[in-house]
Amino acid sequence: MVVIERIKTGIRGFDNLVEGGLPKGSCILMSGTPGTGKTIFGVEFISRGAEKFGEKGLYISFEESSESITEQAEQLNLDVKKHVSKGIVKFLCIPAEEISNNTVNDIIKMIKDERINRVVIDSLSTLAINSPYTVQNPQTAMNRFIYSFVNSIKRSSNVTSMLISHTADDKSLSKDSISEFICDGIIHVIYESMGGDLSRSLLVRKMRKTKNDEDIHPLEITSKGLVVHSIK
């Protein structure tokens, strides 16, 4: 019988649905539309690997400055700033219109010459759309620059991955249609105007390697973080 080495999220109730945590090495999509909570759960994701795990983690945005995440996670008392100031958490944040040709090979190094474990990109999306390469035919170099970064990433040595993609509705799991199928696991959030504090919901869609639970939870913000709700 294999035994599949698990990576804890360390977010309240979560790691009940993929039989006690990721994959170790697995690259996972969490998907959805603004607002349901996706820099959220991956900055949760990074701080609670530090937290409860001592493990590195690099959270990569292309939109929000360092700050502005620094204080969402504030919000949620993610003590950040002490996991960035002892190095076990990095952020960097790299302007949309500063990507360039070497901005996947510079991230695939740093994760590896930092033996970094856990790794956020937020987002996929912005990435693949202002990456250099997809100038000249748009739909067909994006789907195999897609193909090719979620490889790299999941080539590097025990890093578990987390790729944020926004969707324009909630049926959507991505927005360029592939990396549902190329990533090991898909998270997917979904908001509804119902009011109160159980608006959002989470779906675990697939996650390779791992039984996972197929209902939808409420998924509720905190003042400590995320809790994802049992249905039973």
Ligand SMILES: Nc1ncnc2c1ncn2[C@@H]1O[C@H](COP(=O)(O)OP(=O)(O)OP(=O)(O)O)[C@@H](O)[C@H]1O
Given for the second form:
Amino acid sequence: MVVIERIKTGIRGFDNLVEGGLPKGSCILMSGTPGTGKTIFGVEFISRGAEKFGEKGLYISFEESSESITEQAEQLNLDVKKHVSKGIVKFLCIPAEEISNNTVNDIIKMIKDERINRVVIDSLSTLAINSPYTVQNPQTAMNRFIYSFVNSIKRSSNVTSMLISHTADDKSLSKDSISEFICDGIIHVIYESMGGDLSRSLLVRKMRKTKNDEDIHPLEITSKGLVVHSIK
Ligand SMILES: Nc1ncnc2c1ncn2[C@@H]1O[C@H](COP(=O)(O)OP(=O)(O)OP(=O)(O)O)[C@@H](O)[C@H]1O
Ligand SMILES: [Mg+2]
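The structure above corresponds to the form predicted on its own; please provide the structure of the form predicted in complex with this ligand.
Okay, now the whole complex, with that chain kicking things off.
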């Protein structure tokens, strides 16, 4: 029998939804509407990887400054600054207007050269929309860009990647309608009204090579990071 090597996210309550962890080397889409907790999930994935497993992490944001992301993480008791000072985690902010023809190659090169184990791209949506390849915005150019980027990341053999995807509503998984098919897994975070109150929940929508849990779980942002609650 083939044994699938898995990496634990370290996020409380999550790993047992996916047979103990994400398949090593997989490319996961993290989909959700604004404010659902996608960035927090991505930062905690990187931070726990460094803290618990000594894994090298890279967080690339096209939307928020590194300070903004790390300050929010520190409010949740994720000591990302410590990991950064030890050189095990790196945050890189590339403003959307500075995305160039070289950006993708630079990212792939950095993943390989620095032997990164976990990478988060925040977000694939912003990268794809602002790439010079797609600026004319024909849908085919967008699709080709996304295929090419996801395949390059998948070929970077040692890295497990999380690509953040913006959605306009809770029914869709991406703006491009293609990344959800090419990525190996999809984690969908939902923010909806439950009896008047807004509350977050999480669903593993797809996970190749995994008998994944198929329930929708409450997701809580606590002062010690995320908790995915059991419903049993
Ligand atoms: N210290 C905190 N305690 C509890 N909840 C918090 C805390 N800090 C932030 N939040 C919640 O998390 C949300 C931001 O989460 P996050 O940045 O991960 O969202 P996102 O899904 O990345 O949004 P966007 O798509 O707009 O980037 C805030 O809107 C707030 O509701
Ligand atoms: Mg975000």
